[in-house]
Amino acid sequence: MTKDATLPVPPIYRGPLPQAVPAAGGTIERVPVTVYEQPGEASRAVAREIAELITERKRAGRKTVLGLATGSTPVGVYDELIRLHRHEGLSLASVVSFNLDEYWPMAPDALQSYHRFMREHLFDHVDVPADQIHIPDGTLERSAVAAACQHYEEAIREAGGIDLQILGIGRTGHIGFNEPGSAIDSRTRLITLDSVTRSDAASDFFGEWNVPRQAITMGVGSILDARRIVLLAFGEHKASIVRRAVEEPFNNHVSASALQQHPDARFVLDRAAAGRLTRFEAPWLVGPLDLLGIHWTDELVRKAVISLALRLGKPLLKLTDGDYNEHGLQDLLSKRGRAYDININVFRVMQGTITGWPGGKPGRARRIRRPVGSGPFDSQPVQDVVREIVAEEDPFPKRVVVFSPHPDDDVISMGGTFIRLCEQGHEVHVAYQTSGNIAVWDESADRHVDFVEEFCRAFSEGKAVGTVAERIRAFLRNKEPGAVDIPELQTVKGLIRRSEARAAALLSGVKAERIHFLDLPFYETGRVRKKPIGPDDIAVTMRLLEAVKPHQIYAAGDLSDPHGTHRVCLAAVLGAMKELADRDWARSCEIWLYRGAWQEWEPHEIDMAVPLSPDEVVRKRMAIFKHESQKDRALFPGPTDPREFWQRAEDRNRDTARLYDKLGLPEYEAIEGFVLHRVS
């Protein structure tokens, strides 16, 4: 998550935690935690720590034994180690490595193999000798696995034990593949994977049914034998499990919580993954904010007051001094004076977020809340952080660009607002940033190929199409699970997504000539794992923006997307706007961030709340239904629940409306929330 893409947050406190006394259900951190604003900062810091350890031990004439992990989380660490090797002379020739795990059965050259992962992301680019690399063997016969696991443990001991173990954390709290229930003294073994773990891996294998049911993993006890342990976690979807592992007592159902028992273990997080820790979620429960270096900003006050209201089941305007005093907010009262003053200010701000005219109303002034985000609350009255745009300065109709990372994120995440903008007369463009072709099932592609064949035969144009169709079918007949599609099949799947996106956009009211397919290059790998964002991605985005010169941009701020596509697509938009910052139109362009595909903004974060009527909810649903190839997305799940996207989106929109109602604000059928992007 980029710093610019978030609302102001309490400063990151990197010093030792005070001796906090839990209050009103609050908890303290039971293992050291270091938090960085960005994942890249965290990855570079850990890579430097590894480099220093290698250098230090090399001077002493000793090898460095590293425990390594796979998955998207440690890739940044490996990238930085490669850079240090290539450009700063770091040699890894003295490294002995032991990987945590491997699927079983699994061929070492399979796309999903951790042998292949480690080669592609690290070993092919540095000088670790091949005979010093150890990864569990996924090709063994079942009868040979137990002995191989014992040998793996012996090999670690013979190497002198692991000096530094790198870990990630799974959604069930597992480290390695130590699923819920793993004993704290467990060793390397064959384990059956939890259904949640297999579900999370489904996208890598193009379907949960292709995910192996078992894996070989180092045990919790094997991991705890390491002299030093660093667990990395990035992204909002890791925040809840990180909190459980860090703040709740050890529980073998969350194997990462075992790190609490280690003398030199710590969690290294980005701001998003740390978001549910008490010091960020409710720092007033940890201790006096002054000791934490945190001020009562407008953002933090709203968060605290809304949290208090929801916990007590009271509307904002009914909170009392006693409520504040009894629930850890005495410090806020001492700074502000009376519950009434705080309540009315927060109520007015929340009330001011509600608008049925997201692009503004002709001839009407428009108010946009733009918090400063620094300094104490009592130096920033609410009226000082609301920008009023007078009618003469606010153009109508507006030119609007809605960026959609995948071909359905626009209608899933902001379909009601999308429809409103079109109906209210704005020049609305929609830009589909990626083809979304990997999310189309083979069966769906085969059915569309069959239709095209029949269509062409009916009009005597079938010869060339028949050749392509046979090539696709021949590939599908022999396709291995998770294999990369041939270019012709990728094209067909991309065309399916295009036709669906076009149908949904037209239903929403967008004119055909304002529908744009960007096909950003970073995505077009044919695999779940994508290339990093590059200059070409930003250039494509810039060309569209220069052509439209929008007054408003809507982009996905839903950074829990487990595949990283939303994060990269937002970076492309922000990178393009940075390059175009000197343009007259760009200086006044508003960037609104939506969510909804994975989760919703919290009420205290929302800058604009667009209410939807029951009819608009139905129309939004119909637009989502145009994405027919995605109707079985429950089989290709994300980090939330197994329901289909339209169900999750409707439930989240309704939940937001219910929260506003509980706070004493008007009651609506549903609400889509947006955050105004802050430029540093």
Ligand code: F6R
The other form holds:
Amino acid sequence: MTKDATLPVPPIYRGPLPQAVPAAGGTIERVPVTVYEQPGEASRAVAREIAELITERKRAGRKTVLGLATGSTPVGVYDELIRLHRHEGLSLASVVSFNLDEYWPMAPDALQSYHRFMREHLFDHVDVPADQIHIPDGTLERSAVAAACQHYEEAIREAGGIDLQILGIGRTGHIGFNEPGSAIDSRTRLITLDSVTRSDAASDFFGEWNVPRQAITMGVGSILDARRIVLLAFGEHKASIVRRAVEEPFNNHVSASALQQHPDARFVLDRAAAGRLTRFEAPWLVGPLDLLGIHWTDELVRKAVISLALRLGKPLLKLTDGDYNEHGLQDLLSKRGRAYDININVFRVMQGTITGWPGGKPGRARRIRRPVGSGPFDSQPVQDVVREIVAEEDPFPKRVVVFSPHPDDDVISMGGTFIRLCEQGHEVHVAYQTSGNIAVWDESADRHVDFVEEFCRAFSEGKAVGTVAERIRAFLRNKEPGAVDIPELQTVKGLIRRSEARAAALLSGVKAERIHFLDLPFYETGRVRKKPIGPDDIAVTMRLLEAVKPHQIYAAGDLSDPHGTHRVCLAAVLGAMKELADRDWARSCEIWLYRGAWQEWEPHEIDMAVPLSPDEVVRKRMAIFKHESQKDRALFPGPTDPREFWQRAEDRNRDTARLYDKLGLPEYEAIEGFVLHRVS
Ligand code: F6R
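Having gone through the form predicted on its own, I am curious about the other one (the form predicted together with the ligand); can you provide its structure?
Complete assembly follows, chain above in first position.
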């Protein structure tokens, strides 16, 4: 399987892709599912499928009717169609298209309009004739909507029905905007958006209150009329809803589960979105692993045993043969002999992850105790489940670079470890990868401009500042929600985040000259949607790494941050390290991945667990508090998670500590977990 060049391989899912197989009592997956390593690969395959359909039908002298979606998911498919059009002679002149939906009300030129989206992402770059393009009209009067919806349905019928429907899936399980409760035979209509959908769209509209309450959408019934349906889903944040749509019996709480009723519907996923399917999450429950084409790797053993302990509410060392046998782990037990041996091995691995010295102890060889990664070990003796990697030369103090995608991820996700590394005498550098300027409210920027003006007036330095301040104020007076800020305002917002980041890093113990602001170019669009990663992003990152020559790197390893910034930032670090792979320092450099802003590592994934004392928890909180401009950003996740960042971070760290405690390991106040990046 090829790997997407632009993004790193997600660190959590290793080993081969388990195949879907029938479980003892039937099939767990109720609709065909294809899983690709990376979204890019999946998108290219679907684009090829569309291209083949167009070519095939053209040969038969027929048009191709496509049902199209918007959102972040299908962008890769559209990019590939554009490439095929430009470089491989694919004509889309015979395509008739029907888009799923449009916000209502919505002007077609507005930033968030699906008319504009389709022009920018596809239609401006290919040759679909304008009169063959159909998108619901967001400008209609309310009284005209119902008739227009009926007309839309008729137009689809007149075109001969949809040959291939592309779908994404929302976190509510919606397809189109068919929110929970949509009937299986619903048709094109006006619908009120679910609060989760509105909060997911909040950043596109620069505030949930700007998100329209309604939308026009094709119905579930209209979608099911298509002859073939492909639903795409990428990213960990889609994993739970994908599982519900694929494995739970059809129900109208999850509209996407209606695809189970269609004779030719398919889910196309990347590994992250497939991660909660039972064949990945708990393959031993699907059937004998041999049938799935996977082996009992040490990581899988750890996962199975920990989930058994947590499910039964027992510490690891108290699990019995009976527990294994009665809860789907007969296969593991029969291969390993005794529960006692398996328990103790997993216990030791978990115990070995705990260290209060993330950079190692002075004068001591460091022992990183961790499983060896992928690879079958069914035939190996039990003791080999755990291997010790003993670094022979373990320098102390270490040079450390903490990469922080946004200016607050360092303290939110690894604030305690950050403080420890500084206190334990390491040379700690922090590199803020993006300016984070789009996450600053206008009011906050305005207040700072006001402060600077007052400051300059007080010291008779006001003139130039006054001009900039006036320009910013004039812009803010007429700013439309979601409009791109003028450069001066973007700069002010970036500076606010810089000064907050500096304050938080200094509080954590970093020396001022070791604070670096990279301002990676991919981020600087002034919009939520970013540019793809480019050579400049890698070059900036390489320059810093070459200058510091770190022994340890810490980087954000989350795959579900809403706008993909963390993923791109990780790709920049890994891309730079790849370029520098032949340097002496790089060969022994460890890359530790942290999480925390959006979700946490699961206990079986953790390779290093750094405990936090109650005092350290408070100090970490103080560092997060320095990010004042982000305080009310916590409203952004909307009603789904109204907690502030510091609360979410603390809850996660406490949860990890609680999990360790439940497994029978020492009881700490809080734990920050890390995964060692493995080059696969
Ligand atoms: C878009 C649409 C929606 C999206 C879904 C996922 O036309 O109808 O159902 O497909 O909300 O959105 P993304 O792809 O942005 O996660």
